[in-house]
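Next up is one chain by itself, shown in structure tokens, the form predicted alone.
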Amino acid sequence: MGDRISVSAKTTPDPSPADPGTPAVGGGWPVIDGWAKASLSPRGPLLWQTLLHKSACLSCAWGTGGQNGGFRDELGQPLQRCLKSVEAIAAELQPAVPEGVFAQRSLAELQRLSSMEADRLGRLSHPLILREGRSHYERLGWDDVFELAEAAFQRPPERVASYSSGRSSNEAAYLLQLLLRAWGSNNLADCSDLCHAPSTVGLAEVFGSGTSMVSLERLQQADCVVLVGSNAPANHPRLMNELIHLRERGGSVIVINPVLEVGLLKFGSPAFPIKSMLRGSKIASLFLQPIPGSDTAVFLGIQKALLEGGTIKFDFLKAHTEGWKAVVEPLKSTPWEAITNCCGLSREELEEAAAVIGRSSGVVFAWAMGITHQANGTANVHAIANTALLSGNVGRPGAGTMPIRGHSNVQGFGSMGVTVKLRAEMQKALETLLGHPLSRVPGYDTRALIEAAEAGAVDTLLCLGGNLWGANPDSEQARRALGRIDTILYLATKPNQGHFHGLAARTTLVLPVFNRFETPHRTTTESGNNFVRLNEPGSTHLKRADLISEVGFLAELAMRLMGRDPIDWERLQDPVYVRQLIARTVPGYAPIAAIDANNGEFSVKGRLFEQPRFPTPSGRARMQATPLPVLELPEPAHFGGLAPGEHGLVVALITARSYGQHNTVVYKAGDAYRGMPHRQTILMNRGDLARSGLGAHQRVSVQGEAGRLEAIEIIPGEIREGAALMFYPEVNAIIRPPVDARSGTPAFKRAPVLVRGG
């Protein structure tokens, strides 16, 4: 398998650092100084007994924490804790919002703050409201939010809708869906939506389960990883502990990405001190450039490569799956050249990726949002995973899918019915519970939502955790459709961007929350490996603070509009009456209802696949076939054209956080990894600036399909020719991607911008 990393000459002309500061190793020592300033922090002693608490880690979902202790997980490994975890944990442990803030601030000033800016306001302490044609948020009392928010779920059912974040607990998670459909509506819009939606759905059409099929325990298993549209280092710093592994035991790594990011190149781990930190860890084994929304042309050609290679484990799909041969017909009609022109990889590139999965005896197929943010999002999951399958490597040891979900409890949320797409066993569970038919309305996924309130047709919005607002494409739409919706309340332990912007027609409330690791009852979350975690109870830092936990508001605004009818939502209150409603309802879940007399956290049944049998009604996987995607961009004259003289070019904008940040919240402006030293960048390859006439670190526009940003500065950088990328939220305001229709995901991947310049 060899050490050797095989970068494409075409694609990646140099593959030196964009600027002589960059890094030249992902993590390493700016890590463990992160670490040594937040532990020296008048903060930090706290910091440290947050990290030890019996918690889930409150990023992403590879995080660890729960019964095994703040650095272990959930196999006991030591070390487990990441620099984003330490930043989510340090944003918590602000102190109260000061009290004149709101008072002072009107909201034309709160609305001139970054998202950094909010965030670093501190945490929310009392119940705050902002009533129509008032210039400032007041506080009120939590007798007066109930009477509101109970007015306001007064209202035809089809007309009362929520959203979620995977912030919270799974009896959260839990108690929203139910509440909501116990009311009448399936309107329960989620962050899900706008990630790994294709995720969920493409493995569900393939395999009847739509999480990943690899534990932990499956994933050190396996010797390759095709690790595509991920920036692990960044999002996801757990898994390169594994990657690590798994190049040490001779393994291989293929990442496939627009940008070559250095961390996916070179990686120094904490965890290993001595043998990592000093010169870092070598992670790709081979690294694919393609061009952005071809992934399918990707697959397609390795998937080529393996039938005229002789591969393709014919015998595995005659005996597991359905649907192989028009799979595998249009392989042999399809020329080389319509795959490598589509995805601007060379055949060569592409057969040797086939031969390093093809000699391999265990691969693990994981993927982040290059994937799924784009218009053809599912049938990008649907050709992964049938290269899986012609190459054998589902349903046994070390092999399978593995998307790899951002937020901490993103996954549960999906597992706890907080979905548009409820599975029709847990249907039929739900509806035992309440004793009626749920209601057969379509409900609305987070597109459909904007959709929905600029058409007029939401009067009340629950928002759970999360940021609506700012997590959209097209922000002044986002803007407009919110502020037709009559009430929005807004559950959150902090501000952000979307409490001043994302503001209701009449009465917005925000209503301060506890924490994961403050909340004073037991509860759970699930990784993204299908992992169910305990989380002890906790306390809170602040002093004086009107916090309520989220299961607590959810049961007592259910009992106020609902009484004891069908169930007793008051006693719902109890997490731990919620868990055993959990097992009798959730697939998969039965061991929660044990799981506050032995503490025995559990994997999800039914979805680690270690034999080739599937959920479906045959029990064989259903292949999918996955023509070529046809990718254009528009000419500039699509954006009002080129003035005489000016220079400018049409890219596909890559949005992307930097390695500072977690979904839409920023802990640090710039991104010293990429060589992008604050928000107002656009990175872009050295040979577009060269053939467009534009220059590195020029002050251009960025016009997009909603909208134009002014003194953007260009940094050169390792990234696909023709592509370009910019910090999300701060470039949603400009962009208006298309969605993939049979998802709702919008290609926040693939946005069609012009780049301009004098």
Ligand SMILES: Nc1nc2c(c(=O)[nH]1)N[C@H]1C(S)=C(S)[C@@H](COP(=O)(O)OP(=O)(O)OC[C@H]3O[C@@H](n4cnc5c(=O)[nH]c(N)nc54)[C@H](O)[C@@H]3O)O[C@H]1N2
Second form
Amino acid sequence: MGDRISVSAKTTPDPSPADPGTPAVGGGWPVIDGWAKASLSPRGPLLWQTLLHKSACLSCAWGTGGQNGGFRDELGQPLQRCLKSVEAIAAELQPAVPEGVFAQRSLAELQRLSSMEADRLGRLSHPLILREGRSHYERLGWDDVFELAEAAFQRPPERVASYSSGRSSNEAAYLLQLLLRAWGSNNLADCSDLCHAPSTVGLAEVFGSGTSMVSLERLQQADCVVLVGSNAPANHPRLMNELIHLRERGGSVIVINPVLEVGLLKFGSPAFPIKSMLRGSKIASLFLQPIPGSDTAVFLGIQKALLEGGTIKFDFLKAHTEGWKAVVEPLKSTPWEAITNCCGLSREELEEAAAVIGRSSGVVFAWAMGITHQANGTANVHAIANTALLSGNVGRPGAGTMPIRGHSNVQGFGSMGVTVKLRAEMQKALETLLGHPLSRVPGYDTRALIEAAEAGAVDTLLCLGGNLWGANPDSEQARRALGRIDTILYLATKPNQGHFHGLAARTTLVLPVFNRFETPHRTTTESGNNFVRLNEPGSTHLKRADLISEVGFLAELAMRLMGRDPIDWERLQDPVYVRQLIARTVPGYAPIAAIDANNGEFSVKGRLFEQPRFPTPSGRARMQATPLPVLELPEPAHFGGLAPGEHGLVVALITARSYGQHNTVVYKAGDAYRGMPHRQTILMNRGDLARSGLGAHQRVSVQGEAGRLEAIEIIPGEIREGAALMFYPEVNAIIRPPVDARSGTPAFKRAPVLVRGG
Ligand SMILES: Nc1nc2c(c(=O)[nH]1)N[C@H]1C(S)=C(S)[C@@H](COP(=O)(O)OP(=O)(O)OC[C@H]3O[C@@H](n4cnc5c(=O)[nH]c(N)nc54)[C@H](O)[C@@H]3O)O[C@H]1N2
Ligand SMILES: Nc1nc2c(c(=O)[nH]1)N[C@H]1C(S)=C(S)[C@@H](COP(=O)(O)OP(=O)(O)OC[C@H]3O[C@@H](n4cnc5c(=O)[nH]c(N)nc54)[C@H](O)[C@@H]3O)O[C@H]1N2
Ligand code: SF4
Ligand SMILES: [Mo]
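Form predicted together with the named molecule structure, per the form predicted alone context:
What follows is the entire complex, opening with the chain shown before.
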């Protein structure tokens, strides 16, 4: 089969990046240039020393480094380190924030800093406090910090909460949840609530396990990958090497994405300097460009085509699944037009995708935020899992479902029990450990935490990393909500906008911690492929800094609050002992008990299915019916309407990462690959511009349900009609998307906005 780009009548007719200056290949020379510049910078030697340090990459959950050294993955493949890890390390190697900065710059001044400017202030080196009524952050000592923290926890447990981001270690994550739960609170909000929660919920419902069932080794046995709602060239660059290998061995890559991301068409990988770097390697063999939010319809279409083509594996369904009839019957009764109208793809395109899946011997279904950031995110995950089951691509090598996780240890946080949906098995183990039942009061996930705080129901919030203010939609609401909490403690390596906008009513503490490669003791992390890495101790380049290890902080606070009974919190200062408790209480983690003795990194047990037998009560996969989504956009009147003489239209706004940022932290302003030269841009479809009377490079206002951004430059590009794309976190100022009721995750990829201009 030749490579095909989706050509349905409604999609962009010319798929090649047409704007002058937009590269025709993802990755490529800019990557080498980035490495060279970073290496030649004054911090180059330190950067290389860090790259070679035996610890997992800080950046994404694909996972590189650990005991195999800085550049090897779990299979020992070399050259598996990408420029994103360099960006992340370089940011951590900045000098300390100069002494005068917090003394001289008032809060009002700090609030004017952009994300990049806040990050470029440098590393946090001393504890800081903002007291009620003061205009400046001030330094304070650790003894004072602990006194304030201890006092802040003396509230009813349901009024104490935590939020966390997935960069800290398993050991810190485990202590965080143990501290909260032992104290009587289940309020363990986590960034995964804004991220892959629909994958965890959806996969657990179907398979009884909420993570990827595909290891790196098994991925290499696939002959087809369906890559849905992922911009891996930017966010998981080393996955691209696997896709390049797959194409070379004759396999197919089906990409499903409303944006023709250039790196998903062609990617130049520095891991293959001769064959790929210069001209790029072809990635997508079939590129489908659906309407944003319609992926369930896309998969229903593929399922219907499998059914009509006679390629559904009924023997497999009968033997290894339940509920399959409730999935297959509606395929017969749902007319093709309902499916194609919903997703905007033609029947032929869907049939072609089904044909490729049907004739492949092993298909891996991989996805990221395009699937989960939807009002029906969990149903999307069900639809993918159903497709994998209907085509028999589960429970054997080279096949399966593979959510592509975000933060480098976000999956470890889930395993360690940092979740409001604690698995029964772990709850029982924790109750045995603590010698009493855990609180039965349900905890707040991230959105519920914001709502509860806004309602005045939260007194104390402990944030282990992250940027709760910047990561949430409706920034004004987030500010208001956090402003009703008495005390907020932010443990962080670097300042971010959240430390200046997400202020507590009385006391805000910003507390500097060692990052992964500096922590003076060993730690572990878990990749998105369920591989647990062991990170060696390190040291910091910061002179005269007063940093604390996250494990040290959490164990000390817990010791002050709860002492030695029923668990000895002082002893938990020792991460080796933390690992012993993890081995006893976390399902699949028994091998961690021996890791200090044998350095044995391992795959978490019970996650990778070699046979179609699943950890559900019946051992069968539980298929779930998935209704077609209803995708309507409001009229301009919903946003106040257009003024006389004004042009404009309502679009479904995708809010996404540029190529030069890590979540709420911006490293580089522009995004050359999408032709967006700065951050005040909106990527729009050319047909939409022509029809609405708006023009390329015109400055417009973009109005969402929570606010309006002015002077946004229109960039015409290869995006599905009716959709537009802007960069997060800035855009969170204006959107208030609906939330997927089953997972609590906001529809960040389909926020209605009105684009208007004169
Ligand atoms: N360099 C870098 N790496 C990162 C991060 C980072 O910020 N920078 N963040 C980390 C984190 S926490 C995460 S969660 C991941 C995020 O990784 P991704 O999920 O790849 O990141 P996003 O930028 O959110 O882009 C999602 C993709 O979904 C597509 N999309 C949007 N709407 C739809 C839709 O309705 N259907 C389909 N099929 N596709 C859609 C968009 O066009 C885009 O290509 O990356 C991780 N890695
Ligand atoms: N509109 C919109 N909103 C989104 C998204 C979107 O696509 N669109 N994506 C969502 C997603 S997928 C996610 S995961 C969230 C991300 O939300 P968060 O995880 O809350 O945000 P980050 O920007 O990753 O947090 C970065 C900060 O973490 C701190 N940090 C870094 N390393 C460490 C460490 O080792 N220890 C500690 N204690 N702190 C550290 C630094 O201070 C840094 O500034 O945002 C979500 N919000
Ligand atoms: S792909 Fe992810 S884990 Fe691997 S080096 Fe790049 S950022 Fe790090
Ligand atoms: Mo994420």
